[in-house]
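Just one chain is shown here, as structure tokens, and it is the form predicted together with the partner chain.
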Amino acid sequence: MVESTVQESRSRDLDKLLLRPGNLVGSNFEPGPGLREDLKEYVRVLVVGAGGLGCELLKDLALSGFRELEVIDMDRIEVTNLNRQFLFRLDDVGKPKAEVAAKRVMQRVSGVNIVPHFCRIEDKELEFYSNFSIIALGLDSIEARSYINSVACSFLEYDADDNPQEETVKPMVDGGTEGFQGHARVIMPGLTPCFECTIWLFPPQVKFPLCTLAETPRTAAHCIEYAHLIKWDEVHSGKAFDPDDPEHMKWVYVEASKRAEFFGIPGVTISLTQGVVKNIIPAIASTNAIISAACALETLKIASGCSKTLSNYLTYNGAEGLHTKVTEFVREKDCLVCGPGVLIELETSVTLQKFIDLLEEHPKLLLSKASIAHRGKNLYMQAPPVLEEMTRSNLSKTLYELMGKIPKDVVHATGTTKKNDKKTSCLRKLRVIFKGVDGITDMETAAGGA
């Protein structure tokens, strides 16, 4: 009976949240021991990234009562990670982060099951992502966030009244840090702003003018970027620079140092070289811990309903004293990624040409000269002439056939529309549904045809 006592004391604090009713709980909160067990059995959380935030997230989630976790990361452990990515040891250098992180947390927290995936996030099928209840992001790149966001939002479906269908909402919890600052946010696609709705929160990257690098360097970073962007190509014609190759990095460091000496500029170091070239932002272990803790708690709140969730964007700044604030951002109504788009019902016999004509007459669109894209395939392009020619033959084909004979899907249309008698160009999301097509059977034909 030792086992049950251990289990009891382990969940004692969690039980205070999960077993008792309250006034500040989420909607549909049903407290009780069943909830605690359901968290273990039904909730599958994917942690994206096994770096500074990812290590913390895995540990926090495991200690918060989640039992089914998976983690995905394409990186291997480097010596410079060890100061804050606390699951890793010196002996682990060179091993995949996801695998070591999963192993360490499982060794430490009994009963938790963590499946590691050592690969790029783009390598996984959409189906892989659809299997998770919640996706927690511990990333440092806008590209990766944007990708996961588009994946999570692709599961979202709207009903005929443009209301999101609850069961298709794939919640994301996103954390990010930069030195003493960080953010934690909850994204409920269709309900709260998605990553693209608020892309402006991320300032564009600062890039030095090339001629400054070539002619008038003033800082150590200028010297490093000169070696990286200009000198490398001059010397290694045709050989691509690989930021993960230590020899390449050392070469850039040596060249940057020579240049800095020539111009009398101090401050070129190997770690600054890595920082500038890989665009690494300084990471502080404690900031990571604070942000991850917030993310793990939000994950627990979403899954259990034991409290209302963060609404919807928390910023933390520990640089001068401590400042933290929650902002409720609003959705971009016409967001191409998470918005409902315009619902269009069509006969399967409608040709692409007819469809383009329909968009011009559609009262909600009035879109003329439309170019049409479906899932990365350009069905018709009005310009440039070379693409118009390549896609022209599609005009006489049916849209149903061009979309792979599936009962419904999203297409995107670019064209011009009149606003207050002024022509403006716009890009619209359209939800096309074909009339009289039985989903399942036609999916089979489509799969067979593909």
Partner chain sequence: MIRLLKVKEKQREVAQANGGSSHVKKQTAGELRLHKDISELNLPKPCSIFFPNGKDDLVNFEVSIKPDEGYYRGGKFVFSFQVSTIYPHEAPKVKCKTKVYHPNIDLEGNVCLNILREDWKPVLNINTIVYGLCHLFTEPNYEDPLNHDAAQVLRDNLEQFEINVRRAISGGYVGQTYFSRNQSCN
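Residue numbers count along the first chain shown, from 1. By rigid core we mean the largest C-alpha set that fits within 1.5 Å across both forms. What you see is a predicted model; the values in this text were computed from it and never measured. Compared with the form predicted alone:
- Core-superposed comparison between these two forms: the Cα of P407 travels 2 Å or more.
- Core-superposed comparison between these two forms: the Cα of V252 travels 2 Å or more.
- Once both forms are fitted on their core, a CA shift of 2 Å or more is seen for L395 between these two forms.
Would you mind generating the form predicted alone now that we have the form predicted together with the partner chain?
Keep in mind that what follows is only the chain, not its partners or any molecules around it.
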């Protein structure tokens, strides 16, 4: 009897949402114990990021009834993380964040299964992301958000009238914090604005004049950028700087410290160096907790239909008092990421190599070093070397042949593009139409050339 009471108490608040009807529920909501069990058994959620916000998200989702969770993060735990990333302890320093976070939540919440992935988000193929019902983002990087956004949107399919097919929508819940401010948003690709539709919400990264960096540094950030942008190239001529390499970051920190000491400038730390170089947004524990709660609730609403979802962007400001606001942004119909895809007309004689070259020259794409996939099959992979070698022979074959000689279809291209003078990874959906093939009407060809 005691055991039954404890169990009822733990899920009491969740039961109020899942076991009772209401006026704000979704059209497909069916309250009852079966819904709670379905959440545990069938709904798979991927948490991207195991930092301050990611730790909170993982814990909140596990306590909200989700049992099949996975988390991906490429970073290791540092001492500076411990003041706000509460799943980590001093003994965990140096260990992968994803693995420790998963272990700690499974220790505290019985019955939950969390699979950690200690790797870059770009290292996973599309098939990996397609296995999840919902993707929850707890990231501190604009570039990482943009990449996951393009991945989720790549699953979206449109009908003949360019209307999104609901069964192909991959929901995302995105949270972000900066000091005492934060946001939570729901992204339903094709239905609500995607990350790219509202990229203007994020201010451009602050850039310092090179003359200031080289001659008259006044702040710790100036010293860090000098070591990053000027000193690195002087010492490592021709070697690209990798912000994700701990040794590269340590070198910049040491050189910045020397320059700061020379000019009598205080404040250069390893955490500030990472923040300046990688444009990392600072975080505060209480803000993370508030935004995580909003994201977990939206995830629950999407999965269960127990209430209408956020429409579609919540902002929180706790700097002076407390202020929250919900804004409904409008989707960009011609968005390159969540739209039907960039239309490309080709002759049947175009080889895969020529197609990749065309993507680099295409004014809307400017996609370099592209890897190409069609219906889950890798036609050509730029990396790792073993896959590049396995798919290299396809470069001389025609794309028409590699796509099974069908008149038109969608292919996915992953590569790098320049944005604000910075190279970023991206994934683009391309609608390929082959000219002069049966099944392609003159009207379609004319539309493609417009």
